[in-house]
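So this first bit is one chain, no partners, the form predicted on its own, shown in structure tokens.
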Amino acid sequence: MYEFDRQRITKLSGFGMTQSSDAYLYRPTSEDQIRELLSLARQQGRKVTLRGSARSYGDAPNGSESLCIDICRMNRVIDWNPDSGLITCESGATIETLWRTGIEDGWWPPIVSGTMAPTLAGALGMNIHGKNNFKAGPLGNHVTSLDVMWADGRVETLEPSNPLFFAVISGAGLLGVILRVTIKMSKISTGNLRVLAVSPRDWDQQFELFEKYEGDADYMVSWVDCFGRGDQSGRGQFHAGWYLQSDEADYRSLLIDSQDLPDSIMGLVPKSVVWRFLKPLNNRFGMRFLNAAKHHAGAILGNHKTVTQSLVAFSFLLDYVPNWRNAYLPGGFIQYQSFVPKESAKHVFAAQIQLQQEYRLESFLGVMKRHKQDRFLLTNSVDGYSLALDFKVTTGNKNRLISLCHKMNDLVLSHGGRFYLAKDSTLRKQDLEQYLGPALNEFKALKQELDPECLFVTDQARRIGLI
């Protein structure tokens, strides 16, 4: 039986690591330990945070002084039907251990983030998308049911016919605990992709290549050097994604040996450390010229050049280099995402960027994406892309970044754009309002409902006003 401890007590933080606050951490084995935690939680007058493997940039995985329920050790495969690609796991099996379970088999999940570390319950709380979202939707559109315990301790099976499915996933673990989930996978003949290359000068054929590509391609994602000016704003790196049909398939690149990430580079220099040489490096004239090297090298080298890589080595790009985050340290690094309507987001992302140069904050990394909405109550999507940024936090750069970032919030609302709480830092309570508008309201109603005590936080929900 759990007691409150106060050695417990540990400094937790998003994955940016620019946010933490002080928790009392507790990683249950079992339904009936969450219940017993969310007891002991009302005894002690606690509010209660749910966390996952923490792959949220912000704040969103944290509850200054809550009790965390951390679900990582829930972590099972309760069932694997090979032939219909159902899995059932609980909510702390990974992307990582979907993957591995099904891929022997030939099935793949339907949709991955860019790492394979997040949990489930994290990932349909947040509900990830992928680079398939254009013709896949996000997570939860591949779910076919999962089990919630809500703050009573009462557990309800959901499925899409009820509602509630829809605020679950999306909801931010703030409605209830996600204890189980079953999800649909996809059917592959290969775990190898052919991937195009094209290396696009500026804005107008970044979009033009997701244009021509957006009716067959599987996959679709560009790299966008954030440090191009002028006729060159916009240019980067453009990657098309296609399964090899069964008549070009490769049938042991569905062996797990063969789709592992290598733990060192051409045999000799080791990932682990690989962080260390990029620290010196990741500063703006650092990031500057590695930026301009990326982009010409595709350009002379891999332009319009098609190549076979595995699913894994396409997908979790995150993971190749291990602790790579650490470069950015001490200060972290925030990403922020915005996603705005295909109508506007050419000129919404150019002006970002124009902004970005203006304030001498570039960020080091920009990734563009193709997107379609969905109908989950606390969507991120539209029918338009997203660009994610990264942007190095330091004591001298910080409130103009935090400035900035605002800044760039009002022109993408001002476009009828929308964001994603998985990688939000720097929202305010008035940006969720205009983009959430009545669905805001309606997931306020459920809150009241469903967690009449508001016994589920985070310091993401208590700034921007989730709760």
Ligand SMILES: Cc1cc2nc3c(=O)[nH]c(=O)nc-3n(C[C@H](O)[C@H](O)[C@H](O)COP(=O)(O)OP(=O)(O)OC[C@H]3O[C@@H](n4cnc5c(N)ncnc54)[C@H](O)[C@@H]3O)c2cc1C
Contents of the next structure:
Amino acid sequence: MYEFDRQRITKLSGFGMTQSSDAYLYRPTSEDQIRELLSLARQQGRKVTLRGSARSYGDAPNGSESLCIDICRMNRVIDWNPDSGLITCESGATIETLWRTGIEDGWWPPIVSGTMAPTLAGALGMNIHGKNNFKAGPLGNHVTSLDVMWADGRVETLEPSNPLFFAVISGAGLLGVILRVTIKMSKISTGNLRVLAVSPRDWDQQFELFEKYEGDADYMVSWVDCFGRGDQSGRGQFHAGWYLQSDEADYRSLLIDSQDLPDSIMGLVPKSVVWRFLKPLNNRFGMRFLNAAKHHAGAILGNHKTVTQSLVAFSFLLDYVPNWRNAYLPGGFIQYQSFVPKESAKHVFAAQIQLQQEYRLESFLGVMKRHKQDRFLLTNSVDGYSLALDFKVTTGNKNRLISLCHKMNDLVLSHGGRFYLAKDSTLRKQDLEQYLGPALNEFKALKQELDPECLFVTDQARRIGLI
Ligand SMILES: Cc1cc2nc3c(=O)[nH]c(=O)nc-3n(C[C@H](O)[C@H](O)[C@H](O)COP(=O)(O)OP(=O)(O)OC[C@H]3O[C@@H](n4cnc5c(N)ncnc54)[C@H](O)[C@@H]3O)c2cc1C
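Given the form predicted on its own above, produce the structure of the same protein in the form predicted in complex with the ligand.
Complete assembly follows, chain above in first position.
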């Protein structure tokens, strides 16, 4: 039996460590315990906030004064069928659980994020996309069914034939508790990709590369140097990846051991200390230098070269350096990702970079991807491109940074663009209204019907007017 206990008060933040609030933290292990927690919250006049691995950058997994249900301990694989590739898990299982379960049988998660840490609950709350979004759509496209507990404690199984399926997935933890998920994995015959690297000199070349490879590549992603100016604006490094096919299963490359990321860099430096070396460089001058060095090294040494890379190494680059976010302390950082239709993406991204340079607040990391549209209710998708930008936050730059983001929002919205709630820290209510349009009213009507007391809340939902 759970009790309401002040000792459970915990300061919770998102991955960027810029926004935090206190909540009563509970980590249930069963459906019954979740139901009990919903009742407890009601008795105590508290709201409920749902939380996974807290890999959303801003305040999406936080809930000030709420009873927070952290789903991470409900992480069992309930059923794995190596013939069909269907996997059913409790929703606290992670992307890592998926690949570790499937790979030795020749299956890989259909969609992965840049880190393997997200839970399936959080990944579907936000409906994550991967570097194959232009081809495979978001994770929700590969879910065959999910079990949800509504605010009144009832459990319902949703399938794609039910419109609620498209609202709960992408619903930012505001409609019900995702309990269990069944996903169709992707068949692979080896654990490797063939990866091509090309170093575009400017925006024109960036977009030409995406257009050239979108017809046949399995994955595409490009890093953008946000310090590049004038005719070098948009320079970076583009990667396209293709599953390495083999007539027979290549068991060696499918072994978990051959996928696991190494513990040290070049066998010398333990990865756990690497962020300490990054910290002194994590400022405007250091990052200008590192971005330029990366571009030039790529252009001279690796341009138009193809290498074989394991799926884990290609997919989870950001997991290579544990705790790398600590290099952004004490102020933390935000990620700003906008999605712009293909007709205007080049213009908008170039203007965003120019604005950052005018503000002298260049993003230390810029990452571009190609996307296609999907039909989820709170979707961020467009037939176009996204640019994700990491900004260091300090007490000195915070207000200017928010003003920069709002200017970039106006630009994105005036070209029919959208935003992604997992990466949001600075959206305003009017931004959400403008890009979601009638979908926002539809969402609010569903919220009223499914959760009339508005039990489920997050700090983000309060800030941007989702509830
Ligand atoms: C290094 C890094 C790289 C990333 N790369 C990508 C990427 O390539 N593509 C991409 O799309 N995203 C990416 N992300 C973002 C990340 O995938 C999403 O934020 C994802 O939602 C995180 O899952 P989580 O388990 O941490 O959920 P949280 O961040 O804890 O929660 C996310 C949302 O899900 C809701 N939620 C939690 N549990 C439940 C539940 N049981 N039922 C219903 N709703 C629930 C929460 O209320 C919240 O609104 C990246 C993040 C990091 C840190």
